[in-house]
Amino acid sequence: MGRRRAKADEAATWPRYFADRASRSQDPALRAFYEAGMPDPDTPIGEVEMVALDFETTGMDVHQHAIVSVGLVPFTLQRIRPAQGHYWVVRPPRPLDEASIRFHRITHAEVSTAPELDTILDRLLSLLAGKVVVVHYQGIERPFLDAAVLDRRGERCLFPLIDTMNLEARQVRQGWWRRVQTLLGVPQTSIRLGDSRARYGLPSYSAHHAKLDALATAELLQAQVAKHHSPETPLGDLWS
């Protein structure tokens, strides 16, 4: 009961944080982002407007690497709207690392003519405003966007998100039997995006294209809620 109450209290801080930032932000786009607010954590997930977000980056370290492409797809539990999604390749401040090119397959030639992230930042923030962001692995999109906004606008950009990797880990990596398997040296079940989707019978997509990964994440969340939760599940039970 104590842990659940603590989580509820944590979730309830996001609407208050947005209200505070809306009153203090100096950057117009960022102020509009915060003014759009966040749903109350008691709102059923079936009533929430969401946006699946994916970044391809030049590496995993937010202090050394940068965003190289952005993909997003708006959706609800009832409907995914890929035609209203967006995809941008952006020019990072440093040359692409050859190792990262093997993952995202975005070339030096593509980024040489791409816009700098700052030129699409206002549009990106407007598309995220008022919606709950959904990602697969919370260690990329939120910290990289926060660092990018702080570097270019001098202010923080923090927001709650639903992490489908975390939701999957709750199902396949927790419980006494999984702990026994770990002690016995049994390899952990993969919670990568493609492997997680396969457990719900979802088709295999080509990985590491930002918009396609965003679409895959939206579909995965719909499947996870259908199997393990319900449209009445409070938003605060799922976001972090």
Second form
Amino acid sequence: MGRRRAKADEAATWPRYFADRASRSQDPALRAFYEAGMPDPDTPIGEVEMVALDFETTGMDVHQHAIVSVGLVPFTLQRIRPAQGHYWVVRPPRPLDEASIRFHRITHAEVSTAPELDTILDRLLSLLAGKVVVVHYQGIERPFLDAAVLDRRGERCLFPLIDTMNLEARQVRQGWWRRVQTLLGVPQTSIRLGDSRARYGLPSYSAHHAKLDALATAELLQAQVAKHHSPETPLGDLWS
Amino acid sequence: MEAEVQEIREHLKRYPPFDRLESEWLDRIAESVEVAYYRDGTMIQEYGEPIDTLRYVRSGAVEVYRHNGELYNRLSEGDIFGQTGLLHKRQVRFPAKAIEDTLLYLIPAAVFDRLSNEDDHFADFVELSGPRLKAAVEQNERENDLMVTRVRRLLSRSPVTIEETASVRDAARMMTENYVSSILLAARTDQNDDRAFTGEQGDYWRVTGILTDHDFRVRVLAAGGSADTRLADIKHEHLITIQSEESVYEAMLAMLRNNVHHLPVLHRRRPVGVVHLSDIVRYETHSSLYLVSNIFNQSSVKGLVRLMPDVRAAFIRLVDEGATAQMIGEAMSSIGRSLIRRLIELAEDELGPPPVPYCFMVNGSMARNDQSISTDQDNALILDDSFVPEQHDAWFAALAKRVSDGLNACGYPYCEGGIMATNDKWRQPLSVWRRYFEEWINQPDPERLLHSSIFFDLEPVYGEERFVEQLQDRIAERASQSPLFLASMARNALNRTPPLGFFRTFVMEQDGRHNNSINIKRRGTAPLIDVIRVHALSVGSRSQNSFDRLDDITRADTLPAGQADRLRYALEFLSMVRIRHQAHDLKHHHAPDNNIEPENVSDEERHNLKDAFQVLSNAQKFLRFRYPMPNR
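So that was the form predicted alone. Now I'd like the form predicted in complex with the partner chain, please.
Zooming out: every chain and molecule, the one shown earlier first.
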């Protein structure tokens, strides 16, 4: 019960936050983003427009690392539309290190000719405006976008999002049986994108491309809602 | 290209019909794909709903149903559905349900439409089964030279012709001067003769015969004739000719059927050349023709048995060279008949002349001219009505035994159902045979017809052909007049049903069960032949071959438009699958059988097989409705 109430309160604060930022934002792109508002937390998930978002970054630490590519795919619970999605490689302010190149296969050459994130930021915000953003592991997209916008526009950029990793954790890492397993030292079930997808019979994609991961995330959310929730589930139950 | 497009494209291109698409099309499709996930047990599309995308199964499994809820198909990775709805008013025709967690790629209708318009292969694939099977069958025919090459292309010189009033000496001299082994005979006639052609001086002639080196030996020298013998006196009675526009294949069949080695070729009525057996053999390396003449040269059953590896080799060659099922069926039947004829000749040599006239009749596949490599023997004896069992039957029983044993030794096993002339019941005078057919047609019941339907494919092989022809006439007349008989035959034609097709590595039955293999004869060609036989009987057809029967049915115009064609394509396709499978067995030194394992079926073939089974299934449903049991 406690958790439900806490979530409801949290959800209720988002409309207030959006209204506040819409009135005070100096940056036109951010103001437009906040003015577009967001669906009411009571809206059934089946009725909202969503956009799956994925960043590839040079590392995990928001203070040291930077975004190198952005992929997004708009979708609803019925349809995923990769053709209407976008993908950008962007030039990070700090040089790429070799380890990260091995990871996401974006090379120095590609990056050196790419635009700076700032030049695509307005477009990115307009594509997210009014939609519900869906990511797999909010620990990347949320802080990296916030930091990048703060860096370049001098303002914060926060919004509610659905985290498919979080939803997956709720299914496989909660409940009394899981606690017993933990006590017995059984290793935790993986909730990485590929492993989570496999549990829903979704095919494995060659990972670590921002747009492909965005597509993979959208598919995963469709599968999770189909299996554990329903199109009538209110948005507020799913986002954070 | 973006990574997800690449990912989608790579998957599509592994499955038909996308595997045959040009690269630009693949890009365009992959770029347009939308994605949707369906959980195990949820409906994907309901009957009558609007539909605006073609559905492609990326992962999972889907069941497709008929409007009445009956299972229509089960699909897995790489299969498509929804095309029927897209082609028909953009409304779902076949409801579909996810039976596993399923991820679909959705191809927008606009892309689907353009693709169907611009790519013939894709259009054939997505349209109803008829066109797709038709395409597969026609593809096979296009690849076959024998079928398309005109016989005139084999001609290297114009014919040497002589007036038939000339002497044997004149003809021999002329042949020697011209270095030919045959000469055409011609007679003067007038313009009213419907076989007249005009000569160089504007006079009228007709071709009356052909003489070969062989004839000089047999018909002149051996017969004690002189060099002054008139050609007209030694010519053959029936002149077999072929039109120059006919295919090489037809020429080959004419030679096989008539066991002749020279065939005059006419352009309309004018002789334009003579094709010799060796011309065809040189053109195609088939040895089935040589085989037939070889059969007639054997003087013992042992000798015939020794030819059997050649029969198998000829079968494999025909398959490898892309012959159609119809061609192979005819070639194999011709060989089988020649074998029987020779066995009878050998038996008569020993037993002496027959006590009364008779006809040796074949039934089943040999009568239909669609024999394959592994078939049992079905035959019977029709005796003249002067037959007196006590006096004559010993001779005929001995004949039947020799033929039957000989066939068995040559690899045509005894008929398990006892449909053989060795069986007293099937060694009877014509009047008894007439009564048999009378009873089958007038007092039919499915049970009784089950074992006798094989007699409704009947052809003479040796002896008094008119006996069998009389029975054929009788059947053609009476069967079409008896609704009860047709209904009983129709009922029997429903006994063996086709499977739905394949699902993953299994054969999928109509009730959803899975099997590891399918007997393509029992579940495919045989019931299809049964269906065609009923329609043929109902239109009074006298043909025995299923393709000829379909021609008769088409002419009679009693079936819904296109159905006869669909049956034809399905039969050709199923027969070809069976034949190829048997050739494969033979090449790998297995005994040829009729069992097809799904893992040995290519993706393309899998789709075509599914279509063919569907054609058969629909044809059986139609049969039930077309020939209902009349109230007695």
